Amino acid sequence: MKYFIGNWKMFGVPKSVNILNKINYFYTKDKNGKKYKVIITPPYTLIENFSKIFKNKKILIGAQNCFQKDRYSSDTGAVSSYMIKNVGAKYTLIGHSDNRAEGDNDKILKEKVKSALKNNLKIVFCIGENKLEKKKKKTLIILKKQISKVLDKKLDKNNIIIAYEPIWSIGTGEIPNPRELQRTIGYIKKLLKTIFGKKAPPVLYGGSVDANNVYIFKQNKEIDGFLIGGASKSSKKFIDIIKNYYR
(Lines of atoms letter the chains of each structure in order from A and count residues from 1; the text may use other names and numbers.)
(Lines give C-alpha, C1' and ligand atoms only; values in the text may rest on other atoms or scores of the structure.)
Protein backbone atom coordinates (compact mmCIF):
# COMPACT_ATOMS: atom_id res chain seq x y z
CA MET A 1 0.00 0.00 0.00
CA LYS A 2 1.31 3.43 -0.98
CA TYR A 3 0.41 6.71 0.74
CA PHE A 4 -0.23 10.15 -0.71
CA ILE A 5 -0.50 12.53 2.24
CA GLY A 6 -1.24 16.21 1.74
CA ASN A 7 -0.02 18.66 4.38
CA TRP A 8 -1.96 21.89 3.92
CA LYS A 9 -0.01 23.81 6.59
CA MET A 10 -1.62 27.25 7.19
CA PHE A 11 -4.09 27.08 4.33
CA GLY A 12 -7.81 26.58 3.84
CA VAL A 13 -11.28 27.77 4.82
CA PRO A 14 -14.54 25.76 4.74
CA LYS A 15 -15.09 26.29 0.99
CA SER A 16 -11.64 24.74 0.33
CA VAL A 17 -13.51 21.44 0.61
CA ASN A 18 -13.96 21.78 -3.18
CA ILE A 19 -10.29 20.80 -3.55
CA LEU A 20 -10.93 17.58 -1.63
CA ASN A 21 -14.15 16.86 -3.50
CA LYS A 22 -12.21 16.87 -6.78
CA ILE A 23 -9.46 14.65 -5.35
CA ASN A 24 -12.05 12.26 -3.90
CA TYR A 25 -13.93 12.07 -7.21
CA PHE A 26 -10.72 11.15 -9.04
CA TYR A 27 -9.73 8.67 -6.31
CA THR A 28 -13.11 6.91 -6.45
CA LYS A 29 -12.87 6.41 -10.21
CA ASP A 30 -9.14 5.61 -10.40
CA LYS A 31 -8.44 2.03 -11.48
CA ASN A 32 -5.32 2.12 -9.26
CA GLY A 33 -7.34 3.38 -6.28
CA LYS A 34 -6.98 0.15 -4.31
CA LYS A 35 -3.18 0.47 -4.35
CA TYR A 36 -2.94 3.63 -2.27
CA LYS A 37 -4.43 5.77 0.50
CA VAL A 38 -5.06 9.51 0.36
CA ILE A 39 -4.83 11.42 3.64
CA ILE A 40 -5.20 15.19 3.89
CA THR A 41 -4.12 17.17 6.97
CA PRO A 42 -5.90 20.53 6.99
CA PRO A 43 -5.54 23.04 9.84
CA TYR A 44 -7.32 22.27 13.14
CA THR A 45 -10.17 24.64 12.17
CA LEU A 46 -11.29 22.35 9.33
CA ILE A 47 -10.82 18.87 10.80
CA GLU A 48 -14.33 18.39 12.19
CA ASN A 49 -16.07 19.76 9.10
CA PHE A 50 -13.95 17.74 6.65
CA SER A 51 -14.16 14.57 8.77
CA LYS A 52 -17.96 14.70 8.62
CA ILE A 53 -18.05 15.36 4.88
CA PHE A 54 -15.63 12.51 4.09
CA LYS A 55 -16.85 10.09 6.75
CA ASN A 56 -18.05 7.46 4.26
CA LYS A 57 -15.78 8.47 1.41
CA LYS A 58 -12.28 7.44 0.45
CA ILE A 59 -10.17 10.38 1.60
CA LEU A 60 -8.99 10.21 5.23
CA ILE A 61 -8.53 13.33 7.35
CA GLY A 62 -5.65 13.94 9.73
CA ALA A 63 -4.10 16.71 11.84
CA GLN A 64 -0.80 18.50 11.31
CA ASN A 65 0.29 18.21 14.94
CA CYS A 66 -1.01 17.56 18.45
CA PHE A 67 -0.11 18.77 21.92
CA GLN A 68 1.99 16.51 24.15
CA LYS A 69 -0.38 16.45 27.15
CA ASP A 70 -3.31 14.08 27.01
CA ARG A 71 -7.00 15.00 27.08
CA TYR A 72 -7.25 18.48 28.66
CA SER A 73 -4.77 20.97 30.18
CA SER A 74 -4.48 24.68 30.98
CA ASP A 75 -2.20 25.37 27.98
CA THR A 76 -3.73 28.20 25.95
CA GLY A 77 -4.10 27.43 22.26
CA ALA A 78 -3.10 23.78 22.68
CA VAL A 79 -5.03 20.92 21.03
CA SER A 80 -4.55 17.37 22.32
CA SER A 81 -4.68 14.14 20.32
CA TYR A 82 -7.77 13.19 22.39
CA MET A 83 -9.55 16.31 21.08
CA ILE A 84 -8.38 15.70 17.50
CA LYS A 85 -9.59 12.10 17.57
CA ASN A 86 -12.96 13.23 18.93
CA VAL A 87 -13.61 15.52 15.95
CA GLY A 88 -12.94 12.71 13.49
CA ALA A 89 -9.23 12.78 12.60
CA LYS A 90 -7.66 9.40 11.87
CA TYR A 91 -4.00 10.50 11.55
CA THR A 92 -1.66 13.14 12.87
CA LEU A 93 1.73 14.40 11.73
CA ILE A 94 4.29 14.57 14.53
CA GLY A 95 7.79 16.02 14.40
CA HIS A 96 7.46 18.14 11.27
CA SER A 97 10.54 20.34 10.87
CA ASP A 98 8.36 23.46 11.32
CA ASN A 99 7.35 22.21 14.78
CA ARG A 100 10.85 21.05 15.65
CA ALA A 101 12.04 24.58 14.80
CA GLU A 102 9.42 25.93 17.21
CA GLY A 103 10.84 23.84 20.07
CA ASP A 104 9.58 20.28 19.71
CA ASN A 105 12.50 18.30 21.14
CA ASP A 106 12.83 14.50 21.42
CA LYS A 107 11.26 14.43 24.88
CA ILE A 108 8.18 16.37 23.73
CA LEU A 109 7.92 14.29 20.56
CA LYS A 110 8.01 11.06 22.56
CA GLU A 111 5.06 12.31 24.65
CA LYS A 112 3.16 13.32 21.51
CA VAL A 113 3.70 9.91 19.93
CA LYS A 114 2.55 8.07 23.07
CA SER A 115 -0.51 10.29 23.49
CA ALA A 116 -1.55 10.01 19.81
CA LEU A 117 -1.24 6.21 19.79
CA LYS A 118 -3.12 5.97 23.10
CA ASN A 119 -5.98 7.88 21.45
CA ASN A 120 -6.00 5.53 18.44
CA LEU A 121 -4.57 8.00 15.98
CA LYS A 122 -2.16 6.72 13.36
CA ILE A 123 0.98 8.84 13.34
CA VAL A 124 3.18 10.14 10.55
CA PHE A 125 6.50 10.75 12.26
CA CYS A 126 8.64 13.27 10.35
CA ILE A 127 12.43 13.17 10.33
CA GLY A 128 15.08 14.95 8.28
CA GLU A 129 18.40 16.77 8.26
CA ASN A 130 19.09 20.43 7.50
CA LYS A 131 21.45 21.82 4.86
CA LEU A 132 24.45 22.17 7.19
CA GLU A 133 24.04 18.64 8.56
CA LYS A 134 23.88 17.31 5.00
CA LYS A 135 26.96 19.30 4.02
CA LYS A 136 28.85 17.84 7.00
CA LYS A 137 27.70 14.34 5.90
CA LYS A 138 25.81 13.83 9.15
CA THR A 139 22.48 12.82 7.57
CA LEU A 140 22.45 9.22 8.84
CA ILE A 141 23.64 10.19 12.33
CA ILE A 142 20.87 12.79 12.61
CA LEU A 143 18.18 10.39 11.37
CA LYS A 144 19.32 7.66 13.75
CA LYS A 145 19.10 10.08 16.69
CA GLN A 146 15.68 11.39 15.64
CA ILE A 147 14.27 7.87 15.39
CA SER A 148 15.95 6.13 18.32
CA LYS A 149 15.28 8.92 20.84
CA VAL A 150 11.53 8.85 20.17
CA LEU A 151 10.45 5.45 18.87
CA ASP A 152 10.79 2.14 20.71
CA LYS A 153 9.57 -1.42 20.29
CA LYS A 154 6.77 -1.05 22.85
CA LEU A 155 4.88 1.26 20.47
CA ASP A 156 2.26 -0.11 18.08
CA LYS A 157 4.18 -0.24 14.81
CA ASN A 158 0.97 -0.86 12.85
CA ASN A 159 -0.09 2.72 13.59
CA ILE A 160 3.23 4.35 12.71
CA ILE A 161 4.42 5.75 9.38
CA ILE A 162 7.78 7.47 8.93
CA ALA A 163 8.17 10.46 6.61
CA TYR A 164 11.71 11.35 5.61
CA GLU A 165 11.72 15.05 4.75
CA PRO A 166 15.14 16.62 4.20
CA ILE A 167 14.64 20.15 5.55
CA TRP A 168 16.77 21.68 2.78
CA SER A 169 14.36 20.21 0.20
CA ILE A 170 11.05 21.45 1.65
CA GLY A 171 9.63 24.14 -0.61
CA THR A 172 12.94 24.77 -2.37
CA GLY A 173 12.49 22.70 -5.53
CA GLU A 174 15.75 20.87 -4.65
CA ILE A 175 15.45 17.09 -4.38
CA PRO A 176 17.98 14.49 -3.21
CA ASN A 177 20.21 12.65 -5.63
CA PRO A 178 18.33 9.37 -6.42
CA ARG A 179 21.22 7.09 -5.39
CA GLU A 180 21.74 9.00 -2.15
CA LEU A 181 18.01 8.87 -1.41
CA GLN A 182 17.92 5.12 -2.01
CA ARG A 183 20.75 4.68 0.48
CA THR A 184 19.08 6.96 3.06
CA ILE A 185 15.66 5.29 2.87
CA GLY A 186 17.33 1.87 2.95
CA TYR A 187 19.20 2.93 6.09
CA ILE A 188 15.98 4.17 7.76
CA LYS A 189 14.22 0.87 6.99
CA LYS A 190 17.12 -1.15 8.38
CA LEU A 191 17.11 0.95 11.54
CA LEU A 192 13.33 0.50 11.95
CA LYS A 193 13.74 -3.27 11.64
CA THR A 194 16.24 -3.27 14.50
CA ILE A 195 13.59 -1.52 16.64
CA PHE A 196 10.36 -3.15 15.47
CA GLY A 197 11.44 -6.44 13.94
CA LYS A 198 10.83 -7.76 10.45
CA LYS A 199 7.63 -5.93 9.53
CA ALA A 200 8.73 -2.35 10.13
CA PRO A 201 6.61 0.77 9.50
CA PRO A 202 6.40 2.19 5.95
CA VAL A 203 8.73 5.04 4.97
CA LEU A 204 7.53 7.97 2.88
CA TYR A 205 9.47 10.75 1.20
CA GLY A 206 8.58 14.45 1.44
CA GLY A 207 10.23 17.58 0.04
CA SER A 208 9.41 19.39 -3.22
CA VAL A 209 7.42 16.44 -4.63
CA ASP A 210 5.54 17.42 -7.79
CA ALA A 211 4.02 15.87 -10.92
CA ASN A 212 7.26 16.39 -12.87
CA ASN A 213 9.68 14.69 -10.49
CA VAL A 214 7.48 11.94 -9.03
CA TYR A 215 8.67 9.54 -11.76
CA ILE A 216 12.23 9.88 -10.36
CA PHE A 217 10.97 8.78 -6.94
CA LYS A 218 8.97 5.98 -8.53
CA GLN A 219 12.24 4.27 -9.54
CA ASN A 220 13.07 3.95 -5.84
CA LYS A 221 11.31 0.78 -4.70
CA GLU A 222 12.08 1.57 -1.04
CA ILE A 223 9.70 4.58 -0.98
CA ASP A 224 6.22 3.70 0.32
CA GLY A 225 4.57 7.00 -0.60
CA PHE A 226 4.81 10.75 -0.23
CA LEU A 227 4.16 13.61 2.17
CA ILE A 228 3.20 16.45 -0.16
CA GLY A 229 3.17 20.10 0.88
CA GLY A 230 2.54 22.90 -1.63
CA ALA A 231 1.17 20.67 -4.40
CA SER A 232 -1.56 19.29 -2.11
CA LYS A 233 -3.32 22.68 -2.01
CA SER A 234 -4.28 22.25 -5.68
CA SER A 235 -6.51 19.33 -6.67
CA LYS A 236 -4.96 19.27 -10.15
CA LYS A 237 -1.35 19.19 -8.90
CA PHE A 238 -2.13 16.53 -6.30
CA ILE A 239 -4.04 14.33 -8.77
CA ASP A 240 -1.26 14.74 -11.37
CA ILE A 241 1.27 13.40 -8.86
CA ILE A 242 -0.83 10.26 -8.37
CA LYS A 243 -1.49 9.88 -12.12
CA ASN A 244 2.18 10.25 -13.01
CA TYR A 245 3.23 7.85 -10.28
CA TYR A 246 1.07 5.08 -11.77
CA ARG A 247 1.70 6.00 -15.40
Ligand code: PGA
The other form holds:
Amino acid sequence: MKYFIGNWKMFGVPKSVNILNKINYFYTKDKNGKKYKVIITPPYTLIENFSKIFKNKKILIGAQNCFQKDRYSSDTGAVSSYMIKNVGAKYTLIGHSDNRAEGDNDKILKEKVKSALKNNLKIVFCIGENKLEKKKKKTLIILKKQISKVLDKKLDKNNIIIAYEPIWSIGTGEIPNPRELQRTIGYIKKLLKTIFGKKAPPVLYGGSVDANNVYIFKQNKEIDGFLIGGASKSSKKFIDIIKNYYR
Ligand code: PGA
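Output block for the form predicted together with this ligand, input the form predicted alone:
Below: every chain and molecule of the assembly, starting with the one above.
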Protein backbone atom coordinates (compact mmCIF):
# COMPACT_ATOMS: atom_id res chain seq x y z
CA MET A 1 0.00 0.00 0.00
CA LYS A 2 1.31 3.45 -0.95
CA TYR A 3 0.31 6.73 0.68
CA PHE A 4 -0.26 10.16 -0.79
CA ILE A 5 -0.73 12.52 2.12
CA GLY A 6 -1.50 16.19 1.51
CA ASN A 7 -0.42 18.54 4.28
CA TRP A 8 -2.26 21.82 3.79
CA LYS A 9 -0.47 23.69 6.58
CA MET A 10 -2.09 27.11 7.09
CA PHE A 11 -4.35 26.95 4.07
CA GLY A 12 -8.04 26.60 3.41
CA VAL A 13 -11.56 27.73 4.25
CA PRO A 14 -14.80 25.72 3.97
CA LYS A 15 -15.15 26.32 0.22
CA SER A 16 -11.70 24.76 -0.31
CA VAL A 17 -13.61 21.49 -0.15
CA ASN A 18 -13.76 21.85 -3.94
CA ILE A 19 -10.15 20.77 -4.08
CA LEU A 20 -10.95 17.59 -2.15
CA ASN A 21 -14.02 16.91 -4.27
CA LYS A 22 -11.85 16.87 -7.38
CA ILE A 23 -9.20 14.69 -5.80
CA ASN A 24 -11.83 12.29 -4.50
CA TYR A 25 -13.50 12.09 -7.89
CA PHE A 26 -10.22 11.11 -9.50
CA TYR A 27 -9.33 8.72 -6.69
CA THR A 28 -12.67 6.91 -6.87
CA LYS A 29 -12.37 6.36 -10.63
CA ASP A 30 -8.65 5.65 -10.78
CA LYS A 31 -7.90 2.08 -11.88
CA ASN A 32 -4.89 2.16 -9.55
CA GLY A 33 -7.01 3.47 -6.68
CA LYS A 34 -6.74 0.26 -4.68
CA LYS A 35 -2.98 0.52 -4.53
CA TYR A 36 -2.85 3.67 -2.43
CA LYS A 37 -4.49 5.76 0.26
CA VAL A 38 -5.14 9.50 0.04
CA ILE A 39 -5.11 11.39 3.30
CA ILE A 40 -5.50 15.16 3.58
CA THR A 41 -4.56 17.10 6.69
CA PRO A 42 -6.37 20.46 6.60
CA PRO A 43 -6.12 22.94 9.49
CA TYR A 44 -8.07 22.13 12.68
CA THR A 45 -10.84 24.51 11.61
CA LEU A 46 -11.85 22.27 8.70
CA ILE A 47 -11.50 18.79 10.14
CA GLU A 48 -15.06 18.34 11.35
CA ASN A 49 -16.64 19.69 8.18
CA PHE A 50 -14.40 17.70 5.82
CA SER A 51 -14.70 14.52 7.88
CA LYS A 52 -18.48 14.72 7.60
CA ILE A 53 -18.45 15.42 3.88
CA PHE A 54 -16.06 12.54 3.16
CA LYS A 55 -17.35 10.16 5.79
CA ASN A 56 -18.18 7.35 3.41
CA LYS A 57 -15.78 8.38 0.68
CA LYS A 58 -12.30 7.19 -0.11
CA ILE A 59 -10.35 10.24 1.05
CA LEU A 60 -9.34 10.22 4.70
CA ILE A 61 -8.97 13.29 6.87
CA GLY A 62 -6.24 13.91 9.40
CA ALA A 63 -4.84 16.66 11.61
CA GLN A 64 -1.48 18.36 11.25
CA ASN A 65 -0.60 18.17 14.92
CA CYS A 66 -2.07 17.48 18.33
CA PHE A 67 -1.37 18.68 21.83
CA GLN A 68 0.58 16.40 24.16
CA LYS A 69 -1.89 16.40 27.02
CA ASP A 70 -4.77 14.00 26.95
CA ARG A 71 -8.35 15.04 26.48
CA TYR A 72 -8.72 18.48 28.16
CA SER A 73 -6.33 20.91 29.82
CA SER A 74 -6.00 24.61 30.59
CA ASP A 75 -3.59 25.31 27.71
CA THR A 76 -5.01 28.17 25.67
CA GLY A 77 -5.19 27.43 21.98
CA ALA A 78 -4.33 23.76 22.38
CA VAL A 79 -6.23 20.93 20.68
CA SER A 80 -5.86 17.35 21.94
CA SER A 81 -5.94 14.11 19.99
CA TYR A 82 -9.14 13.23 21.86
CA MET A 83 -10.79 16.35 20.44
CA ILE A 84 -9.43 15.68 16.95
CA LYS A 85 -10.64 12.09 17.00
CA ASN A 86 -14.07 13.24 18.10
CA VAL A 87 -14.57 15.44 15.06
CA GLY A 88 -13.74 12.61 12.67
CA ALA A 89 -10.01 12.69 12.01
CA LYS A 90 -8.40 9.31 11.40
CA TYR A 91 -4.77 10.41 11.31
CA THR A 92 -2.49 13.05 12.73
CA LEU A 93 0.94 14.26 11.75
CA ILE A 94 3.34 14.48 14.68
CA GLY A 95 6.78 16.06 14.74
CA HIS A 96 6.62 18.10 11.56
CA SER A 97 9.74 20.26 11.39
CA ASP A 98 7.57 23.39 11.67
CA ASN A 99 6.40 22.17 15.08
CA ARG A 100 9.83 20.96 16.13
CA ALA A 101 11.08 24.48 15.35
CA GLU A 102 8.37 25.85 17.64
CA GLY A 103 9.57 23.75 20.56
CA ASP A 104 8.37 20.18 20.11
CA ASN A 105 11.23 18.17 21.58
CA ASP A 106 11.57 14.39 21.86
CA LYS A 107 9.86 14.29 25.26
CA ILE A 108 6.84 16.26 24.05
CA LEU A 109 6.71 14.23 20.85
CA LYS A 110 6.65 10.99 22.78
CA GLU A 111 3.69 12.26 24.78
CA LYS A 112 1.95 13.31 21.58
CA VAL A 113 2.51 9.90 20.02
CA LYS A 114 1.16 8.11 23.07
CA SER A 115 -1.86 10.35 23.36
CA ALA A 116 -2.71 10.06 19.66
CA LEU A 117 -2.42 6.27 19.61
CA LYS A 118 -4.43 6.01 22.80
CA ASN A 119 -7.19 7.99 21.11
CA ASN A 120 -7.13 5.66 18.12
CA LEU A 121 -5.56 8.02 15.67
CA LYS A 122 -3.01 6.70 13.23
CA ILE A 123 0.14 8.79 13.35
CA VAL A 124 2.47 10.08 10.68
CA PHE A 125 5.67 10.71 12.57
CA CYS A 126 7.93 13.18 10.77
CA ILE A 127 11.70 13.14 11.01
CA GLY A 128 14.50 14.84 9.10
CA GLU A 129 17.84 16.58 9.31
CA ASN A 130 18.54 20.25 8.65
CA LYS A 131 21.01 21.64 6.15
CA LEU A 132 23.89 22.00 8.58
CA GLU A 133 23.44 18.48 9.94
CA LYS A 134 23.46 17.19 6.38
CA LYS A 135 26.59 19.15 5.56
CA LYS A 136 28.32 17.71 8.61
CA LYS A 137 27.24 14.22 7.53
CA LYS A 138 25.16 13.81 10.66
CA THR A 139 21.95 12.79 8.90
CA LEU A 140 21.81 9.17 10.05
CA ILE A 141 22.77 10.03 13.62
CA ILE A 142 20.02 12.65 13.79
CA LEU A 143 17.41 10.30 12.34
CA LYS A 144 18.39 7.55 14.74
CA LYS A 145 18.00 9.92 17.67
CA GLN A 146 14.66 11.26 16.44
CA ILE A 147 13.31 7.73 16.09
CA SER A 148 14.77 6.01 19.13
CA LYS A 149 13.89 8.80 21.59
CA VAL A 150 10.22 8.68 20.64
CA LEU A 151 9.28 5.27 19.24
CA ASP A 152 9.50 1.97 21.07
CA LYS A 153 8.29 -1.55 20.55
CA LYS A 154 5.39 -1.18 22.98
CA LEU A 155 3.63 1.18 20.58
CA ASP A 156 1.16 -0.22 18.09
CA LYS A 157 3.19 -0.40 14.89
CA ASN A 158 0.08 -0.92 12.80
CA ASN A 159 -0.94 2.66 13.52
CA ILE A 160 2.41 4.26 12.79
CA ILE A 161 3.75 5.72 9.55
CA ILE A 162 7.12 7.45 9.29
CA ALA A 163 7.69 10.43 7.01
CA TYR A 164 11.30 11.27 6.23
CA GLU A 165 11.38 14.97 5.43
CA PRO A 166 14.79 16.60 5.14
CA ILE A 167 14.18 20.12 6.42
CA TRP A 168 16.31 21.68 3.68
CA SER A 169 14.01 20.15 1.12
CA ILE A 170 10.69 21.38 2.54
CA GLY A 171 9.25 24.09 0.33
CA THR A 172 12.59 24.75 -1.40
CA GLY A 173 12.35 22.75 -4.62
CA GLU A 174 15.56 20.95 -3.62
CA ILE A 175 15.36 17.16 -3.41
CA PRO A 176 17.88 14.59 -2.17
CA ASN A 177 20.01 12.80 -4.69
CA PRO A 178 18.47 9.39 -5.38
CA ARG A 179 21.42 7.30 -4.14
CA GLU A 180 21.65 9.21 -0.92
CA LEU A 181 17.90 8.96 -0.41
CA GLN A 182 17.99 5.24 -1.03
CA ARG A 183 20.66 4.87 1.61
CA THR A 184 18.75 7.02 4.09
CA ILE A 185 15.40 5.28 3.59
CA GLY A 186 17.17 1.91 3.81
CA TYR A 187 18.74 2.98 7.08
CA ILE A 188 15.40 4.14 8.53
CA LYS A 189 13.75 0.86 7.54
CA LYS A 190 16.52 -1.17 9.10
CA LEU A 191 16.26 0.83 12.30
CA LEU A 192 12.48 0.41 12.42
CA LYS A 193 12.91 -3.34 12.03
CA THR A 194 15.21 -3.46 15.03
CA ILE A 195 12.48 -1.74 17.07
CA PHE A 196 9.31 -3.28 15.68
CA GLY A 197 10.42 -6.52 14.10
CA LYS A 198 9.65 -7.78 10.62
CA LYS A 199 6.53 -5.90 9.60
CA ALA A 200 7.81 -2.44 10.48
CA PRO A 201 5.89 0.80 9.75
CA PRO A 202 5.93 2.23 6.22
CA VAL A 203 8.34 5.04 5.39
CA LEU A 204 7.24 7.99 3.27
CA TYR A 205 9.30 10.76 1.72
CA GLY A 206 8.37 14.43 1.99
CA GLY A 207 9.98 17.63 0.72
CA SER A 208 9.22 19.43 -2.54
CA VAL A 209 7.49 16.45 -4.13
CA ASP A 210 5.73 17.48 -7.33
CA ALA A 211 4.41 16.00 -10.56
CA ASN A 212 7.73 16.59 -12.32
CA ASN A 213 10.06 14.96 -9.82
CA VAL A 214 7.85 12.12 -8.62
CA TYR A 215 9.22 9.84 -11.35
CA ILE A 216 12.64 10.09 -9.68
CA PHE A 217 11.21 8.89 -6.36
CA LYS A 218 9.22 6.24 -8.13
CA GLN A 219 12.44 4.40 -9.02
CA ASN A 220 12.93 3.71 -5.33
CA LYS A 221 10.49 0.96 -4.44
CA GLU A 222 11.39 1.22 -0.75
CA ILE A 223 9.54 4.54 -0.53
CA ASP A 224 6.01 3.77 0.64
CA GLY A 225 4.50 7.09 -0.38
CA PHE A 226 4.73 10.82 0.00
CA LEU A 227 3.92 13.67 2.34
CA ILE A 228 3.09 16.55 0.04
CA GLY A 229 2.85 20.17 1.15
CA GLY A 230 2.71 22.90 -1.49
CA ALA A 231 1.47 20.68 -4.31
CA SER A 232 -1.47 19.38 -2.24
CA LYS A 233 -3.20 22.75 -2.29
CA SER A 234 -4.04 22.30 -5.98
CA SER A 235 -6.18 19.34 -7.04
CA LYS A 236 -4.46 19.24 -10.41
CA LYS A 237 -0.95 19.19 -8.98
CA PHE A 238 -1.87 16.55 -6.43
CA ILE A 239 -3.64 14.34 -8.95
CA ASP A 240 -0.76 14.71 -11.41
CA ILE A 241 1.63 13.40 -8.77
CA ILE A 242 -0.46 10.24 -8.41
CA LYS A 243 -0.92 9.90 -12.18
CA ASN A 244 2.79 10.26 -12.85
CA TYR A 245 3.68 7.86 -10.07
CA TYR A 246 1.66 5.09 -11.71
CA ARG A 247 2.47 6.02 -15.29
P1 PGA B 1 6.50 20.70 0.59
O2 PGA B 1 6.14 20.42 2.13
O3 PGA B 1 5.93 19.59 -0.22
O4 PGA B 1 5.84 22.03 0.29
O5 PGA B 1 7.99 20.76 0.49
C6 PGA B 1 6.23 19.15 2.67
C7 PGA B 1 5.87 19.17 4.13
O8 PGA B 1 6.18 20.15 4.83
O9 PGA B 1 5.25 18.21 4.64
